[in-house]
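Have a look below at one chain only, the form predicted on its own, in structure tokens format.
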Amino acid sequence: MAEFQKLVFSGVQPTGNLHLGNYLGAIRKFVALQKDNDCIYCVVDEHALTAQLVHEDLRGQTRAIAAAYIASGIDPKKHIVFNQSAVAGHAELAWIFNCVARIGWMERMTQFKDKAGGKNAEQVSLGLLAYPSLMAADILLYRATHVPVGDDQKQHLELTRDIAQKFNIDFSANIRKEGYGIDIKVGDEPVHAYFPMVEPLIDGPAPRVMSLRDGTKKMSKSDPSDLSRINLMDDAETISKKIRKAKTDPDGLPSEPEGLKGRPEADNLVGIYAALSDKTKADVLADYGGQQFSVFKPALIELAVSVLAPITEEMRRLTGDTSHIDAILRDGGERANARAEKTMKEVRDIIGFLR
């Protein structure tokens, strides 16, 4: 059986501030995937519709997340870094993915329970509920193979599969006709494809950054309270000012792992710590085990500022030289077109619309 190039996918939305969770749990394994493998990153600006309509500042949300992205280590002239309504290939392959895809599909998915919940349809936009079909289109109108995800994107990504599945059993024949596609097997069964049956990009488990004022509830760019999190463009002072203030319990930390059970605030400093340290929890904790919160706070502000002072300080510049920040974003554009320009030409032939 032949095989799809493998390319790696992904997108963050212009939606707020970026946050140490957002680093953490998604930039800094885009940096990593890098070194291995073909990548486009991307800024999902026509996603933040679904979000909130109406932006203040859309253009410098786009522009910080490109700036992160650089910032923090990924290379534009090598990968492609983008914003997504620069191709016009992606709304026309989820209008595509719209027809291919069922509306129980779309209600089951768990984002758009949450989203929608307590609201009438009355409420809730198309484009919520369309929102994974998008997703789709975003994936596999580059015909990637891996996407990086957390656990809140799994079943979105598992729709993705369903979509591509049944585009390419839908169109099988035209695809064989047409002379696209390959011979792939989809469990036991050969099944000649046009799209790849994307998957998941797991690299050990992701750090879960809680909320610096609650353990039980994820960092946020929602949270009302701005000492929640930690925002990638805080300056030293704010961050020390930030994890001082985090909230603790009276009790120091413990020597395993296994202590921090029913501890989330401690639980969360730790996991802060082990992350920014490329190290394990209990690792973190033969360090630290038996000592006290104000002997541990200095040394996780020590490390922080050290880890993300140099990145906030690229992402200040960048986004200070806006003319700098679009030409990167306008190149990439450019080639992620050039790239979905094909994948659509083939798309209209095999669907069978006249040229």
The other form holds:
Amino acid sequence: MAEFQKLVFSGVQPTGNLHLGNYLGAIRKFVALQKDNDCIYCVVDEHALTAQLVHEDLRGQTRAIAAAYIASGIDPKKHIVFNQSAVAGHAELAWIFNCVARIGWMERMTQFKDKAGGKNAEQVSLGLLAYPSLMAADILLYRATHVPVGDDQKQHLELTRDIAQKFNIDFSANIRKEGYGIDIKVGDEPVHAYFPMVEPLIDGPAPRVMSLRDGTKKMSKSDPSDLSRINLMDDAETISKKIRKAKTDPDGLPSEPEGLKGRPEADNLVGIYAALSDKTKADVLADYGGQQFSVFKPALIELAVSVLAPITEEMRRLTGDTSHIDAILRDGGERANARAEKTMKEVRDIIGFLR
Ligand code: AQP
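Following the display of the form predicted on its own, present the structure of the form predicted together with adenosine-5'-tetraphosphate (AQP).
Next comes the full complex, this chain leading.
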């Protein structure tokens, strides 16, 4: 059996307020993975239109995400950093996947239900429903095999696998006839596949960073309360204020992770500490178990500032020179496009479009 060549792909939407959840759930993993892998990291600007069509400064937000990637340590020369709209194949493949996927698959997505919840169908864009189809296209356009994301994206990646599998099955005769695809195993089943079954990479002590105001809600760019999240552009004083004000319960820290069950706010702060210090929650509790939050919070503030301040400073420097960031994105876009065009030519052949 053959295997698809390992390739890492992921992206972040330029929708403002890049926060600690985006950093720990996604960007930090991007940095770690670049050491041993071929990686493509995208600023998914077309996704930014799904929830809100008109943006005051989409270009500025796009540059800010690219700056966050680079300031966090991604090397845009060795790997590819680009914005999605620079490569037409994303939208073209998404259209094909809209025809592969079923409406019911999209309607079952919890993120769609959360974002569309409470609105009537006249108020919700068709793009929001089809978001996972564009996400599948982003990944499969490069036939990527591994996708580092936060836990909130797990269901979308399962859908990406469903779309890949349905495409492979529906077009199996044409994939063979055109001489594309490889023989892989899906479970125990041998399959002749054009698209790989992507593997989500969702591990670590903080796969879903929660709001600082409510430990049952994920930290999110769109939360109206700025106190709910630590933004990557926050200064040390603001980070300190937000952690001091973070909701907790009256008990001190337990000595074992088991003791965090049913205490979402405590669990979240310990998870953030663990992720920022590259430790497990058990390690953190070995140091702080039995202590009050009045001791733990200042330690967390010191740690968060020491990790984030250099990134914030570098992001400010990079966003101050737009021509430099734009040149990086242009170069990345050209290299991404060359790879994407190869896939799109083959996909057009498989489907039977006349060229
Ligand atoms: N709270 C989180 N914890 C861990 N990972 C997270 N991610 C987002 N929030 C958390 C991960 O960040 C990556 C980029 O996310 P995105 O901006 O493309 O989309 P999102 O998941 O919709 O992010 P937000 O902050 O929640 O934005 P809004 O409020 O606009 O919906 C993804 O890998 C995501 O898992």
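Heads up, when I say rigid core I mean the largest set of C-alphas that superpose within 1.5 Å between the two forms. Positions refer to the first chain, counted from 1. Bear in mind the structure is a predicted one, so any value in this text is a computation, not a measurement.
**Q** Core superposed first: is there a CA shift of 2 Å or greater at residue 261 between the two forms?
**A** Yes, because once the rigid core is superposed, the C-alpha of residue 261 moves 2 Å or more between the two forms.
**Q** Comparing between the two forms on the rigid core, is the C-alpha shift at residue 30 2 Å or larger?
**A** After core superposition, the displacement of the residue 30 C-alpha between the two forms stays below 2 Å, so no.
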